[in-house]
Each structure stands twice: as structure tokens, then as C-alpha cells.
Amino acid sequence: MSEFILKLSNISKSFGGVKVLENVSFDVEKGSRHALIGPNGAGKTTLFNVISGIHDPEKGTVYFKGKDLRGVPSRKRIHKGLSRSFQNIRLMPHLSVLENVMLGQHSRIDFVDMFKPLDFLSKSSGKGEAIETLKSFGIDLHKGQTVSSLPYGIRKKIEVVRALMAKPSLLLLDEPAAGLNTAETKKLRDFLKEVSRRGITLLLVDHDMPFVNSLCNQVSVMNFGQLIYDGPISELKNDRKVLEAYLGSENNLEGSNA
């Protein structure tokens, strides 16, 4: 029997009288790699913001690990195991990779300990953990470099690692492959598969369908604020509503599973 880590029930949201989300309901299975896709303006990022607590829904409920998140602010959702990255990289460009990654520990490490990598104090348990996490994903060689000096693809990985430092059980990824070339996208896909193998559920928004097809096993599709498909990604191209939303072309939904 499937166990669901996230359940969305009839989520609705409007801005200035414009309905952005309308009765959106779907579940994310624990351990899955689940995509949320749709044309521009479909409401995907708004839904992410509702899930992570940036926006409150006008109607509907977000359940995480069976608990109602109404009234739980964004920072406390991180404590509960729900973390995210953003479409636009939000790293501190003047800080080192290690210092940026350690900022991801803020939800569970003492505030004073956060200053230890900056040489205010001699030892830091958080510093050791951050180094080991970078090493486990093969990017520890960059730990002392300032973020602004690194290629865009590396910075994308660093932002994911920073989100992982909160020890999430569900990681939300907003356009993780945006701005990456083909080689960088493949490396990111393999990187995220490794994240998944470590028991972290992934829910991601992305427009790169080859990337989505080669990474995810489940998909929810939105159009004009409504859910039009929810199911296995393997069945996506057979759904009439989805094909219509993507201008009737199967080519827009195809991609390599290599």
C-alpha cells in the first residue's frame, strides 16, 4: 500500500481577483520523484509557494506526513522536514561554498555555531557535517571558493546541497534545470537521482521535458490553475487534455530516459 508524504486537498488561491489555483488536489508518494508541469502561468510556482508556506491558500489544505500545515509558517515547515530550492539561485555570492551550505543548517543548529566556519570560534560540528555532505556529492573540491567564481551548473548543485542540510524528507525544486546546457542537465539529473536514493522524496517544477522524463516516475499537470492530469509519467503522452495544453504535440512531451 502506498504511503503519501504530501497530500494537497482542494487548494485554491487568487491574487487581485484573478484565480491562480482552483481546487488542486493530488498526492506525492513517499520516496517518489514527482514532477509538477504545465505551460507558463499554469500556477505551478504559486502552488509551490502554498506548499512551502510562503502563501496561504484561500481554500483547501496541505497535509505533510499526515499533519495539517494550516497556520504553520514557512520556517517551521523546514523544521518538519520540508525544504526547497528556488528558480533563481539564492546563494550568497560573496561567501564560500562551505559557508553557503552551512547556512542551510539554520533550522537545526545553534545560531552561535553558525559563525564557527568564519573563524569566530575554533570548532564547529556543523562545519564537519557540511564538508562531509559536499564530499559525498563530489563537490567538496570547491568548498573554499566563493560562489560567484563558480560555473552556473555547480552553483545549482550547491543550492540543492544547502537545502539538503536541513535534513528534509521532502525536497521541492523550482526549475532546477533552468539555464543549464545538455551536459550540465545530465549531471544534475544523476545528482538528483543520488539524492533520491538516499530516501528523500522529490517534487519538482521544470519545463525541460527530456529532463523530467529521465528523472521522474510520477507527474501532475496543471493548466490555467487546474489539475488536468495526475499519474505515471509513462502515460502522459496518451492523455488528450495534456496534449491540448501543449499545443497538441507529443514532441513537446518526449525525452530520453537514458
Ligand SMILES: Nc1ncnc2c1ncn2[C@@H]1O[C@H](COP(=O)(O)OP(=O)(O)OP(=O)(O)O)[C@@H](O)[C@H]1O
Second form
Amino acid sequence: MSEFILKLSNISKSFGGVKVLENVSFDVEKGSRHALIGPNGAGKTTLFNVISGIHDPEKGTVYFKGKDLRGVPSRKRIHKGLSRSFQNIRLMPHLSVLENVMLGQHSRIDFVDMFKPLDFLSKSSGKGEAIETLKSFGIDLHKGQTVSSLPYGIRKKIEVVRALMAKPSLLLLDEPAAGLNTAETKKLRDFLKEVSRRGITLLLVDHDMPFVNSLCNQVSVMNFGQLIYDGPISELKNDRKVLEAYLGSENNLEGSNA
Amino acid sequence: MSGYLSGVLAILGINVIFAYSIYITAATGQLNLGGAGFQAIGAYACAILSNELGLPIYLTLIFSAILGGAISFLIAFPVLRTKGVYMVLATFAIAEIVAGIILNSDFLGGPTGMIVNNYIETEVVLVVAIIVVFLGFYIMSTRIGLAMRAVHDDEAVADLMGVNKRAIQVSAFTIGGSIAGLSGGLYALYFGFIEAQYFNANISIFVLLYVLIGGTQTAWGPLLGASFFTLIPEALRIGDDWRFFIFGVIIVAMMILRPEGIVTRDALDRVWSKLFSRKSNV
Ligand SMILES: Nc1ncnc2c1ncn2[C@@H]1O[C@H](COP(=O)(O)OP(=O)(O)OP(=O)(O)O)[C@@H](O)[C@H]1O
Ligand SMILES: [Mg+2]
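Structure of the form predicted together with this ligand (previous: the form predicted alone):
Let's see the whole complex now, leading with the same chain.
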């Protein structure tokens, strides 16, 4: 039997009386590359916010590694192995690229190491690792720059690297490929496959269907706050409800920008 | 050292220390407009311990810092519940309360002030200032400093990264209060006389301006800001009336020209790469 790292059970959330999530339930298998897709406004980001603890659901339960996350403050969730990136880039504008990435390591740093000057840190205390990861993304050249001056695509990549730095067991990525060109998207896909091979479970939201198709094996589809499909990605295009949801929307399920 | 120069250096030292007290708090994104209150606490603690108990200088200074820190810690919890302009007002109110208590206390000399039975030379002030500057740079260079800056930039994301925002802000406020107390102790010992009227709103406003105009992004900011605003009026040899005017003009100019402060990360990077002709980043 497969093991689930994340179980969402009947999650509901509304804002000012408007239901944004309605009884959403699905499971994410440990080690899988799971996509969460759906038209704009479907509630995907809101669901991420519920999982990461920014919002409390009105109803329903988030189980992470078998434990109910209710009452676990957002700050403590990363310590449990849950980290995420943001759709609307949320990097620290006054920190350099390297500092932003090193901030991602915060949850696994010992108290004593918090008091060591970063500039004199040996490679072993996280700095080397941060630089290496930036290198593997091809953005280490920018490491000393503050992030606000950098192009969108690079900032998007830094978001992913920062989230990875926590060494999570489940990585939530909210539209990591948005704003990347085709070559960059391919590179990101290969990188995330490698991340997945290292045992990190991926749950990712994206509108780029070729990217999602070539990366993920499982997919959950949301529309107007409800789950309309949950299963292997191979059977997605045969599902009537999904086709209806996407009919007339600008998000092409097949995708043509591969 | 001439008396004049030595006097200017002592004031410079005290102002620099005072600026770091406000900077440490500002680095986490909080504005403390009650600096004078914490400075007064340190000054009076130092005066009383010298006068009544005859404690040696270094002990009175340590107690100034401890008392400034302890009181900051106690009020940190209610104060840090407030945000933005409300926090500014809350800290401002605290300084007014401190001044009110001093003015109404016979034991503290009331409005007539207090003579301090001990004194220090300029060198002591400068040594302490160097230690505080070093401490400021040190804190900001660690992961704690990184977490402080992260809280400053985006509290919600810092929280999701596992940063304990509350612990960071309370610690910064407490350390800030203790450094302000220390600067008050030095003031009392250097000038030998303290009065509640000195620790007024102007002082709180100026020190906050030193910090904001110096820039809160790096530990250079308070050093430059405090030096700039202490030395420029001296260099211009202007009187108090003009000082306010010039201050006003410079401040408005600064806010237009360098809204993030004189020293910003990007400016530092540029200077650094010029100095060491580092390979420029693509
Ligand atoms: N904090 C909030 N307050 C009020 N309404 C919100 C809030 N967050 C999200 N919403 C609303 O909830 C709905 C779902 O938004 P959400 O961001 O979750 O959609 P999404 O599926 O991520 O869409 P997209 O693909 O455009 O990112 C939208 O109608 C949005 O306006
Ligand atoms: Mg979204």
C-alpha cells in the first residue's frame, strides 16, 4: 500500500462569505510529483495557504505525515518538513540573493550557529551548500546582488532554491514555471526531477501544461473551489468534467508552447 | 586633545551609541520614538548608583544597560502588539511617562535635575562606542541579523521560513533599550549633571532621524547618520536656531534623494566593487 505524506480532508475556506474552497479532499503520495491545476481563481493558492498555515480552514483537516496540523503554527510547519514558494514572488527585497537563499536554511540551523558571522562561515555551515545550489541553477553569478534589481525569471528561480534550502520532505511550489522561457522551463523540470529523485515529494501548481505533463505523475484539478479530478495525469485528458472546466479558458490542457 | 575637540568626540560617541540602540530595533522594522526615555532611565540609574551606593563607574554603566534592557523587555510585549504609526506613538508615550515620573519625583531631583558624583573622560565614551559599533556590525553579520532583516522585509514570509518573529523583535527591542540605557549612563557620567528636560522628544526624534537617514539596511547607517548629524552642525559652527533649520532642509533633501537612507546595500556593493575592483556581476 502506498504511503501518503499529505492528506487533505474536506477542507473548506471562505473569504467574506464567498466560498473559495469547498470540501476539498485529496492525498499526496510520498515521493510523488503531484500537480494541482485549475483555472484562475480556482482556489489553488488558497489551498497552499491553508496547508502552510497562513489561513486556518473553516472546516476540514490537513494531515502531514499522519499528524493533524491543526494548532501547529505556520512557523513550525517548516521544521516538520513542509516548505513552499510563492506565486507572487516574495523574496526579501533588501537581502542579497545568497542571503535570501540562506534564509531558507533558517529552520535547520542550530542555536549556536545562529551567532556565527556569515562572512566567515566555513563551507559546511550552509553557505557552501547555498552557493552550490545557486550554481546548479546557473544563478550564482548574481549571489551578491539584492533581488529587487533582478529579472523576473531569476527571482522565480531563487524562490524555488530558497524553498529547497529547508531540506523539506514536501515541497509546495506555486507556479514555479510562470515567467520562464521554454529553455528555462525545461531546465527547471529536469532540476525538479532530480529533487524528486532525492526523495522530496513535490506538490506544484502551474498553468504550463507541457511542463506539468512532463514532470508530474499525479494530478488534482480544481474548479471554483471544488476538486473535479484526482488521479494519474495520463487519464486527465479523457475526463469530461476537466474538459468542460477548461473549455473556453485560455489555459490549454494540451499546451502548445512546448 | 583640546577641550572643544574632546567635547565633540564625547557627544559623537554618545550619539553613535544612542543611534545603534534605535537601529537594532529599526533593523527588525520597528520604529522606536521613545529613545530619550530609555536614555533617561540609564542616566538616572547611573546617577543614583554612583551617588547613593558609590558604585564604581563600570558597574554603574552595566546597571544602566541592564535597567534599560529590563524595562524595555517588560514593555516590549504590549508595545510590539502595536504596529507602524501606533508603535511609534506607543514608544513616544513611554518616553513621556518616564519624563513625567522623573519630573514628579523628589528622589530623582524633579525639575531641578541631579548632579552626578562621578565622571568619565572622553576616552571611556569612545571605547564604549567602539564596542557598541562592533556589536552592531557583529549582530547584523550573523544569521540572527539575517532573520532580523527578514522580519523587517516581510514578516509573513520570515515566519514561514521558521523565523520566530516575536522572539526576534522582543530581543531587538530589549537590546536596543539596554544600549540606550548605556548611552544615558555615559551621558550622566560625562556631563556630571542630568535633568528630565534634556531627555525630551527632540532627542528621540533626532536619534530616529540619524538612523533613518543613515539607512537601516546595513550596520553602517547609524554610524554615518549619527556622525553626520553630530559633526555637520559643529563644522558649520551654527547656533541652535539655525541647526534646526539646516536639519530640516537636509532631512527633506535626504528623504527625496535617498529615501532608503544614505547607506544602502546597493550603494555599499558599488563602493566595494570600486575599491577592490571586483569582477562585476553580470
Ligand atoms: N486573502 C483573501 N481575501 C479575500 N479573497 C481571497 C483571498 N485570497 C484569495 N481570495 C479569493 O479566492 C479566490 C481563489 O483565489 P486563489 O488565489 O486561491 O486562486 P488560484 O487558483 O491560485 O488562482 P491563480 O491561478 O490565478 O493563481 C479568488 O477569487 C480570490 O480573489
Ligand atoms: Mg494562485
